[in-house]
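One chain comes next, on its own, written out as structure tokens in the form predicted alone.
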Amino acid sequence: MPTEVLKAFCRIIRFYDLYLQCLKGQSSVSALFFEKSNMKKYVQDLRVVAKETPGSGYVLLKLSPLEGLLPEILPGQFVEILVPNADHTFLRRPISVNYVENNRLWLLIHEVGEGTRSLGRLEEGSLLNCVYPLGNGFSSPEEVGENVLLVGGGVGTAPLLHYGRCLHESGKHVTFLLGGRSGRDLMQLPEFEKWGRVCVTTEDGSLGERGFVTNHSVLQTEKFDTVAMCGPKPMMVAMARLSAELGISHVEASLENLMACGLGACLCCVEKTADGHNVCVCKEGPVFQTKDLSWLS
């Protein structure tokens, strides 16, 4: 993309962000809300009340409102974060909701660029301006079968923790299938074990079974009614095709397309559907039924 076009694009997105910030001051609780997907969305300052390092290059931030309670946040939704004290980071960063408990919102951040590295340097007590909860999440427990397989790769395991707890508390039988290049890439395993059985694959064989998640023996020995997943797109496409071969009809994927505004305005995150149309992942997704995408054709 030409430099001038990129700068103009950033100015447009920054305008949207400033507009939201102006509206934010209209509320006595420092929150703007608007309707999307039948849920209120907020622009709100959240405080970092705890910070952990679950793995090399990763940071877990736990955020709480300055006053009051967090709104309802569904598994699979995400947050757009304004990166503080980063002069060259113009756009908010989209981060999946990892977990919610005790009025704390957990965000697992992979430090891969200037923006996420700036977030990783934050200390307890810092404030983060967040637009949340955004997007459409995973299917509710009432919409899925009894045996649910949750598949994650790398940092894509993050949204499955919140979803796994919700499914477990609804009486579903949950199996987590988590993959990474090595055991160092797999995080929060004790947390996952609270809500279901955990199966692991690593490419180097350092933990669990050697290979990709699609190679794990549990897929050949057990039957699942529903699959939900998040991670690298090649992994999810392969898992979607394998699920179709196994006769699993309810298969969902949480997409990680490049996002800028989180509101469907910038068209950065479009994904092609099975009928040839394009949808905005941030607004119509990020969770889709894989049969509705172009992956199986």
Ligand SMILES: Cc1cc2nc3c(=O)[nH]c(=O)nc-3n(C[C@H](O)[C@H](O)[C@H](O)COP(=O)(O)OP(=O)(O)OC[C@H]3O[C@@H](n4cnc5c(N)ncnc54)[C@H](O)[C@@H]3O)c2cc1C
Contents of the next structure:
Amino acid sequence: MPTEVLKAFCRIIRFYDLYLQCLKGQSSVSALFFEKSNMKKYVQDLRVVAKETPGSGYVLLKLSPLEGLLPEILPGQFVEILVPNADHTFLRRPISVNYVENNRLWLLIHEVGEGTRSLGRLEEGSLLNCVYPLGNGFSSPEEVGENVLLVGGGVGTAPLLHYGRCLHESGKHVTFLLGGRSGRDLMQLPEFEKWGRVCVTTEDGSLGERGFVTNHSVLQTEKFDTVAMCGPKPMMVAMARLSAELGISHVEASLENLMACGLGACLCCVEKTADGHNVCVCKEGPVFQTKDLSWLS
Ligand SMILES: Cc1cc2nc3c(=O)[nH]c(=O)nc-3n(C[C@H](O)[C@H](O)[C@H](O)COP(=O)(O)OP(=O)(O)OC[C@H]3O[C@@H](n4cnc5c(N)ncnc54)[C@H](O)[C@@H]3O)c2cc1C
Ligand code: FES
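Having seen the form predicted alone, could you give me the form predicted together with the named molecule?
Then the entire complex follows, led off by the chain already shown.
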């Protein structure tokens, strides 16, 4: 896309964003601007009330509303964050909801570029303008059967913590299968252990079984009703194909495609479906049944 067209497009998105923030100013509570699946969406300043460094290059931010309670947030939903103090990152950055506890929303962030590095530099007390909760989220506990496998790769493990707790509290048997390049890439293991059995693979063998998540022995010894996953696309495609071979019919993936507008306008996040159509991951996802995507063909 020519640079001028791209700049003009970014300006339009930014104006829309400013409009949303104006709405926020007119409301006595937070701004509600559209509804999807009957859930209200908010544009709201959240305060960083705690900041932790769970690993080198990763930061865990815990955010609270300035007043009142957080709205209901479904596992697998995400937040679009306006990065403060960053000249070149005026498009919001999507980050999954990692966990919700004590009126705090957790975000686990891998610092990969200017936007996420700026988020990593925030201090406790900073304000973050967030649009949330966005996206459809994972299937509800009623839809997944009894024995659920949650597969995460790298920072893609983030949304599985909130989902694992939700499933555990609904009486489901939860197994987490978490993979990373090395043990340094796997975070929050004690948190995961509260909500289910934790199986680990690392490519260098420094933690758990050596190899990829698809090589883990638990896949040969246990039968799962549902697989839900988040992580690098090659991992999720391989896991979707293996799940099909194992006869698991309910398999869903939370996609982290590159996003620009986050509103369904720019088509930068599209994914191909099994019947040859395109879906917007930001608006129609991020969670999809893998049988509906083009991954298995
Ligand atoms: C629905 C959704 C949920 C997400 N949840 C999380 C999360 O919980 N924690 C987290 O750390 N990240 C998450 N991401 C990815 C995160 O949004 C990007 O890493 C971030 O936008 C990069 O911004 P940046 O300015 O730091 O990097 P940029 O300067 O924009 O990019 C830096 C490098 O990262 C690559 N990159 C950017 N976005 C992505 C992406 N989505 N996938 C792979 N590579 C990317 C770029 O191609 C470039 O090479 C999520 C993405 C989506 C779509
Ligand atoms: S990010 Fe623009 S359509 Fe999804």
